[in-house]
Each structure stands twice: as structure tokens, then as C-alpha cells.
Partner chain sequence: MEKTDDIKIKRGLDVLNSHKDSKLISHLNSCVHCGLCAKTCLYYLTTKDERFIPARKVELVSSIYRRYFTFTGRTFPGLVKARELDDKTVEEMVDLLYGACVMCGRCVQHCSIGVDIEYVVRKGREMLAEMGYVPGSLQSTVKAALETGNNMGISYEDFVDTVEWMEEELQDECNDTEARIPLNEHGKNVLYTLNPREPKFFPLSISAMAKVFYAAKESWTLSTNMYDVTNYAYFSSHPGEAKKIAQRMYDEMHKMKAKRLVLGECGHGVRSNRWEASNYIEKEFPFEAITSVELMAEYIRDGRIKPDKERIKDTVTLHDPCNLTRGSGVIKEQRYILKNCVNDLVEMTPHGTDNFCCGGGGGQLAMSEYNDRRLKIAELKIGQIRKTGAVIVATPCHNCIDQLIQINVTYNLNVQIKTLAEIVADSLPV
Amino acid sequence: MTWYSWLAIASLAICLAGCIYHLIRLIKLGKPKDYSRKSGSPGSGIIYSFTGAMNPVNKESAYLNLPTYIAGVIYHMGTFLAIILFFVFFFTTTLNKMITLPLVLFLFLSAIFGTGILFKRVTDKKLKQLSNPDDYISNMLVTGFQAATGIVLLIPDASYPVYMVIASLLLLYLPVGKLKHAIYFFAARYHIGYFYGWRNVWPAAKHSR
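Structure of this chain only, please, in the form predicted on its own.
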């Protein structure tokens, strides 16, 4: 194999080791402790946290900013697609032409949305105050990874080495930057669902008028 393939494999191994470390750390912390009197079902709250509570209608930050929310959803879908193709590229970079064009278009679209989200973060005064270098680095790495994945599908021979370097940078950064929310997201949703379920807030009761 080439040096850039070995670089990507080594970066993947380091990334997985870092993610496993965070996962073990979460498991060791155990379940959240609530010393208040139990009045609801933590299990129902957890289920709702991963289902109904994720509905943009029930999220003020989402329904008040629907264009950004939709862009974020597509952006994350593009990331998942790019990760899947990363593993596929170890075996082949030549896919069926009927599949390649839609994949390229979607990856470029998601990269454009990622760039738009970055632009909003830079230009919006409130978001800019809340942002730090990690926010910008994470966005640029993921957006660059998506765009590079689309380019590999178009011109694999010319772009593959650069693509592997970009993928390696992303993998190495993932366990140390905000991108590690790929692990902490599930723990956060579990904890908030447990908390509100325990206190009988989630799932919200339907009151008849």
C-alpha cells in the first residue's frame, strides 16, 4: 500500500482508540443520580429524548431557525455518507456511473451547506461571540472532507492522495475537538431523557380542553 493509505489507517486506529477512551469514560461515570422523589418514568423519558424531543417542532432552536436546521441535517447526512465512502475507497474508487453522479451532487450540496453554516457563524454577532477556534476548525475539516470525497468520485487518480491526507487530519482531530460529540451526543440525550423522565416532564402529557 501507499504511504497515504498507511497514514489513513494509522489515523483511523488513533481515532478509534480515542473514541473508545471517551466511551469507557462515559460508562465508568454510570447513570445520572437524581435525589429528588421519582414521579415519572426515566425509560419513557429516554425514549422520548431520542424521538419526539428531536422533532424540530418541539425544539425552539430548530423551528425558529428552520433553514439552518435543514442545512445542518443535510450537512450531517453528507458527513455520514463521506465516512461510509471512506471505507469503500480502501477497496475501490470506481463506482457505477449511475450511482456516482447523485453521490457527488449530494456531497457537494452538503459541503455548500457546511460552508454556509460556517459563514453564518462568522457573520452572526451572537454566534461569533459563542464560537471558538474549535468550531471553525471542525467545520472546515468536515466540509473539506465532504468536498474531497466528491472530488475523488470524479477524478480518483489525481485526488486520492490529497483526499487521504484530509481524511487523516479529520480522524486525528475527531477525538480531541468538538467532533467527539459523535460519542457524547448519545450520552447527553440519555441523561436529559433520564432527568426529565424521572421528574415526569417527558414525554409531555396531552391535556384535553
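In this text, rigid core is short for the largest set of C-alphas that superpose within 1.5 Å between two forms. Predicted model only: the values in this text are computed from it and were never measured. Positions refer to the first chain, counted from 1. First, how it differs from the form predicted together with its partner chain.
- Once both forms are fitted on their rigid core, the CA atom of S36 lies 2 Å or more apart between the two forms.
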The other form holds:
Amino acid sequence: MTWYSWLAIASLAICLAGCIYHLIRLIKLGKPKDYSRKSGSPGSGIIYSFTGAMNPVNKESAYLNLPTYIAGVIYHMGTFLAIILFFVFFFTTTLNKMITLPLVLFLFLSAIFGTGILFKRVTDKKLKQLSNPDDYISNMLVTGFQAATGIVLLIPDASYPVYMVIASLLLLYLPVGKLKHAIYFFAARYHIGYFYGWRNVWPAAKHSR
Amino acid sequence: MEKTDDIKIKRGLDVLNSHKDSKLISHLNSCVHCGLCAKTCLYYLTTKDERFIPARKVELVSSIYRRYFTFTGRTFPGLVKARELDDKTVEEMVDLLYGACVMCGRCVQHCSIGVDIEYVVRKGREMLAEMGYVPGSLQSTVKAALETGNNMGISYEDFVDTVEWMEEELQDECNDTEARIPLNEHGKNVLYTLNPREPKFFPLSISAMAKVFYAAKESWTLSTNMYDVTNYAYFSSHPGEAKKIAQRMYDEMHKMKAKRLVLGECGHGVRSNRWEASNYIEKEFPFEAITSVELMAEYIRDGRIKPDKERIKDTVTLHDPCNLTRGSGVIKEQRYILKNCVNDLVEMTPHGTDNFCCGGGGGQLAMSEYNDRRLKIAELKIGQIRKTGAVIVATPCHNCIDQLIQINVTYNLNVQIKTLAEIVADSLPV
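What's the form predicted together with its partner chain like, now that we've got the form predicted on its own?
Starting with the chain above, the whole complex follows.
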């Protein structure tokens, strides 16, 4: 096996260990104990938190900022696709040409949106004030990873070592920087779903809007 | 502002380091700084001041958490803008967490991630409360409640005098000398609580609710010992003081042997007693605690009172108190009441769980330090009310009533502001 494959495997192991640490900590601290008499269903609230509450029609952060929202959704879809391909590449970097082109196009599109989000962070005054170096590094690593994945699909042999180094950097950074929201996002949505479900605020469909 | 010292800093950090569950670390580690919450916040919308973006408030607390409790923040603080808990940070925290947040929770429901921003703000306030940095005016309200049993420091004699006066009003209104406002009667179905602003400034809302009870033939009482539905320590976020006030209500329910605790028209009073109180004292209530809004809706539904909507012909709009809708899930009941009591109900846009705060929430009305800001952020509510063309603004919250009365004058709105009990009482042909 090549040095860069070893590097990627070692980084993946460290990343998984870091993510498991966060996960175990969340599980050990456990779910909230609420002494108040519940009037709704925490279970339904949690389901709604991951479904209806995520619907862009119900979220001002989405429908009042539609271009950013769409860019964000595509960017995240590109990230999931790149992660799947990372594991596929351990077996082969040569895929059927029929699927290679759409995958490459989507990854490049997603990387362009990622760059757009980065550009917005640099130029928008209120976002700039809110940002820290971690925000820029996280964006650049993910965007670079997506672009490198696309390039590997086009020219596997020439680009694979560089791709593996980028992937390794991303994996090593994930558990310590902002990218760990990949884990905490689910925990946060669980908690607000539990909270609003307990109090019969969510699911919102049963209330007049 | 008094300087920080090691003891204060330790007290503040202890709040971030004591976990009952995974809620706090989940929300402190989730914000991605997208800034999309900006347009959900009435502070940002009315001032365009970037400091007021909800994510900035979360960032204040989470940056301290990172500095002291994460590997990255301890090792490379500059990388994640991890902040020391020092005088400058504390000053900023007081200004933004107490002075620029109504804790309405609107940003929470619209956050792209699902960060409970209001919860993080409360944790930040808790840090400040433990360190002794609660704004003076808010702390004096808490102190009055702790020392006198009600947040306005009303004496026993004054309260009884006011209630007796209102009882006479009730008897005149109902043309029945037997109509009563019972005090300290044990074993009743309902122990009714109210906002001390009522006996102090708006006593007619007491007789209005008494008229509803009279019409419903309810078995009820007030307690002179504990009638205050508010808990301002919920706003200052001092858990020890909040617990003392909550415990007092719990003990009074036991003493009075009432079956139902009915929470008067006060948004945060409802929230702090219906939901937070059991958690402050870490006990489940063996009795039912419901809002007077739910109770009045129940009376109408069960035919115990029969309002005549023809008695109120003016256009009425409803202001949803944040703590009743987003905080307690009471959304349909107030509409059901109004649809049965008034001829013409016009909703604000947006309303229900998407409503905007009146501007007086989060303890703002008790913090005179931020009066100018509070009146400025009311511009949104003014616009909403004007668009409805309503003559009467109804709201089941005395805190909101106070703010609405002030902005009614400041912005020349020229509307009447009423509680739901007043609307129901006006519609009753007793």
C-alpha cells in the first residue's frame, strides 16, 4: 500500500476516534430529565424537528435567504457524495463513464457553491464579524475535498496522492473544528424537538399558523 | 461595573461546566455562524446593528466554553476566537444577553441548525447572575419578590383593600351582593394567581376575571400569602432565587389544598410556573397547573359561560405572548376564546408561533437601563398592529399589556389594550 493510503487510513482512524469521543460524551450525559407535566409528545416533536421544521417553507432562515439556503443544501449534498466516493476510491478510482460525468459536474457545482459561501463570509460585514479562522479553514478543506474528488474522477492517477493528502487533512480537522457540527447538529435538533414536543409546540401542523 | 476576580470567574465557568444532560454541549457546539438567524430577531430587524444577531449572543457564551473546556480552544484560542472570561467579555455579555434579547425564542424555531439560542442566552445570564452582574433594576424586582412575596412589594393591607374594592365593583356589575372574590379559602377547586401589576395598576382586570369565575360558578380563591404568578428570577436566570420563588407557590398549593393552580395572564409567569418551576425544585407537581386562557376556553367549550359576541363590535386583534405560544404551546385557545367573544377578529402577520415579541419580554420591562432600546424594537409590533386596523389589541399577558400601553402612547397608535379576561367579561351578559 502507498504512503498516502496509509496516511488516509490513519487519519480516518483518528477522525473516527474523535467522533466516537464526542458521541460517547453526548450519550453519557444523556437526555434531559423534565419534571414538568408534559402536554405533548417529545417523540413527535423530535420527528418534526428532523422533518417539518427543516422544511424551507417553515424556516425564515431558508425562505428569506433562498440563494444561500440552496447553495448550502447543494454544498452539503456534495460533501456527502465526496465522503461516499472516498470509501469507493479505496477499491477503485475508475467508475463507469456514464456516471462519472454527472458526478464530476455535481461535485464541481457544489465546490463552486462552497466557494460562493466562503466569498460571502469574507465580503458580508455581519458574517465577517461573526467568523473566525476555523470557519474559513473548514470551508476551504471541504470545498477543496469536493473539488479534488471531482478531479480524481477525471484524472485518477495524476491526482490521487494530492487528493488523499487533502482528505487526510479534512479527516484530522473534523473532530476538533467547526466541522464537528456533523455530530452535534443531530444532538441539537434532538434537543429542540424534545423540548417543543414536550410542551406541545411541535409538531406545528396541529396549530393554526 | 465591578471588576471580575478569580472567585467570580470560577462561579461563571462552573455554570458551563456543570451538565445535567447533553443539552448544553449540544447547543454550544452546533452553531456554524451562518448568520441566517439575523432576520428573525427584532433587535436586528429594527436597528440593523450586527452585534444583535442571535448567533453573536450564542458566540459570546460558546467562545468562553471553547476557551476553557475544549482542546482546540485551550491550545489554539486564536483559531476559534476563544475568549477569556474577563471584564471586557462580561461587559459585552451584560449588554447583549440582558440588554439585547427578549428571550422570545423566535430565532430558535428558524435556526438552520436547531440551536436553542434562547437556552444559551439563559445559560449566559445564569453565568452573570452567579457572578453578581444582574442589572440593578431587574435584581431589585427579584429582591422585592423574595422579601415581600410579590415583585411589586405590595403590602398585605393594600392587597386586601384592593381586592375588597374590586369585590364591590363585581357586586355592582353583577347586581348581586353575594358575588365574591374569596381570599384564603381552603379546599377550593382553583387557586388563582395574578400579576402584581393588577392590584397595583390594573385592578379592573381582577374584577374581570372574578366576573368570569362568578358566571362559571367556579369554586375558587386567591391567597394573600402567594398570589404572584411572576418569577423574575427566571429572567435574571439565578437558579437559586428562581427555586425559592417556585417553591413558595408549590408550598402554597399544598397549604390551600386546591385542586388546580390557575396561572393568570402573564406569559413568563405561565412559563416559569407551568414548566420551569418543577425543574427548579426538581419535583413533579401533584396538582394540575393550567393557564387562565385554557380555563376560560374550557368554560366556553363546556357551556359554563355563554359570551355574546355581539357585545363587542369593534375590530380586535390578538398579540401572542411569546412564552404562551413558543414557550408553552398555548396557541389555539386564545383564538377560540376571541372567536366566541368578539365580532371581528383580525390576525396580525405573522402570528402564532411566528409572532414577534412586543419588545417587553426577557425582563426588558424591568430593566430601565435599556428603555430606549425597548421602545425602538417595538417598531415591528407597531407596524403589525397598524396593518390590522384593529381598535382593540387583546393579549393574555400583563407584561405585554404594559409594553403595549407604553408604545400606544409613544407611537400614537390610538388603540385600546385589553386582557383576555376583560374581553370575556365584557362579552358576558351577566
